[in-house]
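This document starts with one chain, in the form predicted alone, laid out as structure tokens.
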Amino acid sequence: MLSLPQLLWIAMIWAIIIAGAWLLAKYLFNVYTGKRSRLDRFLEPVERTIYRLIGVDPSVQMTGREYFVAVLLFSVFATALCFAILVLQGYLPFNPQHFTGMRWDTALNTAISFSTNTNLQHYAGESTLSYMSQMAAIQFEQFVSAAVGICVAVAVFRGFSGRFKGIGNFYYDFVRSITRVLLPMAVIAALVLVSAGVPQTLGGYVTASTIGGGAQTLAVGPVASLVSIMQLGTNGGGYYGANSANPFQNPTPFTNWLEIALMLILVTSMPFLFGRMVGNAREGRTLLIAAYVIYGINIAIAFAGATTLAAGMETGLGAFSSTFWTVTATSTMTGSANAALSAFNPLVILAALFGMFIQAAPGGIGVGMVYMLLYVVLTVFIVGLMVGRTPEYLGVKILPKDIKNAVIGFVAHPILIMVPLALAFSVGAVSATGVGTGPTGFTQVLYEFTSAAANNGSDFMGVAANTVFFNVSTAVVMWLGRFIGIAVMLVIADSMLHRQRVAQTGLRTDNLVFVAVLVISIIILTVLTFFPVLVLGPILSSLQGLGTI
């Protein structure tokens, strides 16, 4: 259980975290609504050059069907590319460690795992990618699927609100996205890790003495700056293997605290920025609110079990902080880690599948608001059910295309897991992985799924999944559960666009009422959903734990 000093030392985290959003939202509304700027004598030159190069005309309004296409055409580009250089980089420069090129299958699924911002590692980074894949292939993916997500958030926006012209234009959203926000703000936080021990060199790794006399390599490279858009951008792919639990890529309690603040920064403005998009500030901490008290219920599950970690494991930051890092990285959908998920308890475990079974909470970077703006459609359309009212958000009726739509993305994300884990145990694919068929196994598997699905990242399997069955399936499941969602909510957006506004006369959606109604709808579709496999997993093994089967 949490103590009255951690639970102040999480209250101030998010009352930093909240209070940065803040602020930060109102300098994203000005982005993305083209709003002035001092940096506008800097930028814009850069910006058109770009728009040049690419041939697009940043004010021609896009549908929401030529804003995914240009999503979608756009991340297989990003993917080739990733894919090109994983399998080349024996033949490529910056590779003074002379790796060769990865096997197909695992090139294959790192490439959509970066480009669809979900970052499953199936391989150990330090030992496997050369300098050039890590910075052209790997921090490159970090950026663009960042950006991506976040401009999926705008347009959806943009369409929800009613007060654009159109839901924009993805490469007008995409360019300011990368020079206005996510670039400015990882420099910074590459210079703030590297003044923290973070390594960031092209030097070629290091040779040290020990103290018995022997010799060691040191994996070192271009790492902080990797770390700051990794956690900013709620990728998570880490320049380990171990990800933050390497102490040189998390060497102090202070940038273990930074890196959990990075996580959280740009998912928490998302809501304020919303409720900035459709004038109502009080429809952006709405969703604020819901989305922070199901991370708290996931907090209070992940801690109702005891919080040491298991012996021999990475512990040098406690179970304390340990915890709190796994239950905000699934809760992001960022997926890095601090410590091996197989040193925590059943429970922290459960409180992981939830966070990316729900995906909203407060979710991944722009694309956790679009999932919960997703919710919100079920959710009134439940309640309209339930009063006998013609369901309406934002002054706009929500239609049965929208309903249907909707079904359409929330039902595909379970279906997305289950199917590829029945398949897993029913052709041998597991067997062949070493991992036991028992609780624990089948929660290895289950969050292995889970993990891709949602875009998270967060591996309970590691190089044991680096097999043809796992890297093909996996990689079919991410770019599924990274597009399925996204172009759902487009088509709706785009739809509630053009729709005839009126004064709202239905369900409040601006109160505590509807926070209350929200959290309580999501947990419930949520656990409907997905109790037989927890039972059949982290459940099963958390009674086993306390001896009562």
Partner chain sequence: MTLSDIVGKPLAMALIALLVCGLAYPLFVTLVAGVAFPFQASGSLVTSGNAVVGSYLVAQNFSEAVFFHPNPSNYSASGIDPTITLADAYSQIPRISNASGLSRSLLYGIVDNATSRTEFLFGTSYVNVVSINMYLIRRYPMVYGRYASG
Given for the second form:
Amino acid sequence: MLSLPQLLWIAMIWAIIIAGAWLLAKYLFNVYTGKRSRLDRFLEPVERTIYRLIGVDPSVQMTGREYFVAVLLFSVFATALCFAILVLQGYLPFNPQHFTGMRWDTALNTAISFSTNTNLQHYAGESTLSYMSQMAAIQFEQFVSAAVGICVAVAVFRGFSGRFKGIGNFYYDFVRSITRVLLPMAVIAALVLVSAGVPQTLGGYVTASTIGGGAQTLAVGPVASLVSIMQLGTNGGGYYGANSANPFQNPTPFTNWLEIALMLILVTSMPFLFGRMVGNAREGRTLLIAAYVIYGINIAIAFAGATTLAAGMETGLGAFSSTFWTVTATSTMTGSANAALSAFNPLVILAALFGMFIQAAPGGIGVGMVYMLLYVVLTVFIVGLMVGRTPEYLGVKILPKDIKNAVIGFVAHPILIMVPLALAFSVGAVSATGVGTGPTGFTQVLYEFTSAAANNGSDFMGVAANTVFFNVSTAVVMWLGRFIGIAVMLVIADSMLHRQRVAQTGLRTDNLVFVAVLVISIIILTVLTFFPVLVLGPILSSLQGLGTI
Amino acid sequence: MGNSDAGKQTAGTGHKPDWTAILSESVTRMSPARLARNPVMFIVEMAFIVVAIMAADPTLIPLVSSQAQQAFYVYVAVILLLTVWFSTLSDSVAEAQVRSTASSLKQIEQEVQAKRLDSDRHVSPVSSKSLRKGDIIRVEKGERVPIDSVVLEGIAMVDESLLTGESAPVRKAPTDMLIGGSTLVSDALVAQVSVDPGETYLSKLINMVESSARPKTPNEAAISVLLLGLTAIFTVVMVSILWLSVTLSLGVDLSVLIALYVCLLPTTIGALLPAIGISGINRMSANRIIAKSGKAIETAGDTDAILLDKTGTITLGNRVATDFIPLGGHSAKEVGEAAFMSSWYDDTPEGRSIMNLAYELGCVPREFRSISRAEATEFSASTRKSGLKLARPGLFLFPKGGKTVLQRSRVRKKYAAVKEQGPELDISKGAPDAIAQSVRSVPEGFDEMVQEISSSGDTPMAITVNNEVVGLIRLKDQLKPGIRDKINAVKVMGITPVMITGDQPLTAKSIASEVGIDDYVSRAKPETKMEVVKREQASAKIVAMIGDGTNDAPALAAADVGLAMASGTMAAKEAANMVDLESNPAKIIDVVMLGKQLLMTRGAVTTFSVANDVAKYFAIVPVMFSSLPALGAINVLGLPPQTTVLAALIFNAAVIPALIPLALRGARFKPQGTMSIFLKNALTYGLGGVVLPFIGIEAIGQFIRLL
Amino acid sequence: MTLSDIVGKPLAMALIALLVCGLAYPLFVTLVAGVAFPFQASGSLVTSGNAVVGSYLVAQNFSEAVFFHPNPSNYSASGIDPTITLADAYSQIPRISNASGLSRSLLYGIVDNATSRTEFLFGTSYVNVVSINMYLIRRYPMVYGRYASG
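Give me the form predicted together with the partner chain now, not the form predicted alone.
The complete assembly is shown below, putting the previous chain first.
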């Protein structure tokens, strides 16, 4: 149960983040609509050089299909580069610990995991990856997958808005996402993290002779630069196996709450950006409120039990912040952790799963808002008819083809979770990992595929899942989970772009009534889809009194 | 909802539904081959087959069934079969309704003997089926008009009640449209056939009704996709649960799983979707409106602005003269006499009302006897006046017969012989502004009086004798009964009514404000409608309008919803996407409401269907995983396991017939703001859809326990 | 769509992004951090003389009775959480006092000074074991002298 100070604390954190996100959205709007800026003097020559090097004309408008193909191919090459670095790290520089190359299936899983913004980690970074891999494979993909997410969102916003001449140019959006948004923010965040104690060095691991006698290996490295982009880009894949439960990655309460804020800031600014791009701030605010209401419901579920985290765990961060972090990391598709999931009350796990089933409250960077728009299309269609008009959103009539695309995007999620889940149990892949078949074991495997399909990356199986079956199956799930949703929403946005806009006289979508309708509709659609598996997993655990309820 | 009067149903109500045929049809429809068009119900039937096999011999499907449950399987199988049947029954009932409408229409269209005129005016009897476009026919009193045609000669009263439900006979004069199937009740007409058989309005109407099930409208198609998506999700969920159950030995019984699956499938909307569409079209036909496509009906529901012709829509159309106002020292009698003369050749209801008023007031002029020698000046759009010129008259003789309705033909016959030469008399009447332009000066008080008449909502008409204004006629517009409520209904639903009238601004303003219209266009010219349609569409509105003249055709084509009057010109009817056989312009409002109702009904049943699933989950899931007793905590209904499953299944099946009346009649709604309608429907069908099954399943469950 | 659209442009973009985000960015941050925050950047290392004896952020095995003992490693996901609760710290004071001869009130004072809270104003009160033990070693060389060598 949340105490009053805790409630006030959450309100304060959210207020700060929402205010910051509102300001940030103003800046983002200028970035993606090409407004002149004082930064142009420094950045334009750099950006022009990049456009020249890759040979694109950034002013050329892409169709939805071209945009998607560019996103997909770029991600393929990023994955390939990452895979190569992971496998070949033994031959590459910046490897003071002389780690050998990664196993092919782990490397495949990792490369796809990071290029899809998932960051499921079937390895412990500090004992597996060289500095080269942590930088040129991991941090590289954390940047580009976050940038791709923003690009897709911006393109989709342009289509829904209809106020732009096209949905944009992927390379233009991508380059600006890196140079004007992610890099500056990540540099500042990284330096603040260093100042608070997060290491950032290329010197090798330190061996200390401890006070009590004996040697201790201190795994340092380029940690802060990774942590800043991993939280900011809702990636979540940590430098260490224990993620932000490792004191080097998250040394103090200050870094703890800063990292929470970093997870939320960009995803919270996306609805504001949407409002600006469609020319009606209220439309953006409505979706933001809906996302935060669901996020709040998840928080409430997580704290519904008498205790949330096993007693005595993570003393330096506390049960409150760990629980809040876990729900936030799963609601934002960051998936980072500052405590072990196995130590939580099943209700926290339930809340985490709920966040990943919905994947839009507020969801991962860029794609969270894209999924929210998918829910909006479905909701407006189902309930909008009840006012006696052809349902429309932002003045655009919703056509059968939109429903077809939205339904494909919506159906893909349960398929990508349930089919491999059943497969994993039936082929004996689960028992091979040593995970049990009781409700806890069931929850762990369910969680694994849910996290993969939602491109979250929070993992309940950890290195136990480093088997060929789980590496390959989750890789497939992550890839499809990422690109099916992106494809259908780009198609919808593209077709809306040039569609006739009518006066908005149907169901209003910019008020609190719509927030309520949207929230209820999202929850009902999610519960209808996932109720049976939730029953077999966390609900059963909770009812059987497993965990700390 | 308040569409048109119950009397309009005449053609559709003569037939009682043939229940034997409906029942046998509904059973035939259950064959898998025919059911395949409705994927949801097809799946339910497949599920029935699986459970039926389990009921016959549980060992045929091992692992997920048990011998002890055989009786339960029989119950489940029976209810599944009932579910399918309820769905086919609802289709059959809806189609029977359509068939009865169509067959009553066909009766009107039946073959009759027609009289075709040859080029030498010789009459030859032919079958109505052999008539072709362009043929000349003669129809006499008591005969049925064989086919749609246009009057060439004669004036007669025609009874169109079978087609339009309007009981009063309609006067038909040259250029008027005759609809095949109507009956002459007086005189005789010569008319030219305007269509080939099979293209008549009646056959179009029959066609529309009979083909209503076939092409899916955009919204219907979108709902179908959504239902398919939901079906896919539940299929994935159920297959994975079955798979997991076998792998993890969860002891799930297949029949319970199937029961849950069928309960979750959107069976309600899946079963009723075709019926809703069919009955929507049927309601249109009951209103005697031919929609060229189902899409047109949906678009009508989306209307943002309606263009309303003042005359015929808002007002009865026949303005009545109520007052003669003398000006410039003339007497009221002089004005009345001049008005009488000026209207002699004016065959409009207004002209006749002027003559009647003059006659009532004793203002029949002396010059009357020489009137047949007068030369008429026809009304023209450019001068906007009409009247007559005649030589100076001699003595006037009051006609015999006293105060009877004045009949021109009789008067003319009696006095036609009188011939006397005199000085010229030039009388004309017209719109005050037009008259003011044609005379040298207007008398004192002219403008003020015009102003006063206009601002009270009446129409002034100026009278001149030899180019001198003698006075004004006050013509009173009569509002159509109930039009104010209809306009109000349109406005509260967020639709902008735009009134179009040829009247001058003050008159237009007064009428508009009397019925509550803010947006009006006065002194409209033929091209005005097109301008208004374009203007409204430019502000991103969906525009509906009515029209009848050739002038209206471009605007009808440009408008999103164009409703043409059957009495209108061919061009107008071809440009429009709907035709009203009754030629009642006010029906555009009904059309919009019908469109809304159709969309609303689909939305309501879809929402209800999806919301229903919540309760079914809570009812069945604890039973499904009965090997995990801890789950008993979420069994909120507290019924024994098998009872719960049967109760949920029965509820699921029973909802379909329970909602057939809603599907056929359409969701009722009061014209209210969008938000009020939404909240009301969301609570009724959304929240109601969540809560009702809990109550229903519990009640059915308790009932089963009693047995 | 040309070959350049399919291979050239996306591959070139990925390579440039790798150079910028995967190398230039972390190296730049390392450079700045090393200059601005050398202590934190290298891991908040605890040195005694010239020797590195641990990190303030990483728990180590203080098994002697005179020290505050960290949590067993299974109390945190990392196993190296250097913090203990205030209650835990208090409960160790009698033992430390007995073993070290430092008065209990002195130790209570030291613990209270070293206490932080997880939400700054409220939340769990905790003590960093490495910090407090290093404080004891440096502040009380008479007692802890033998641990202070390099």
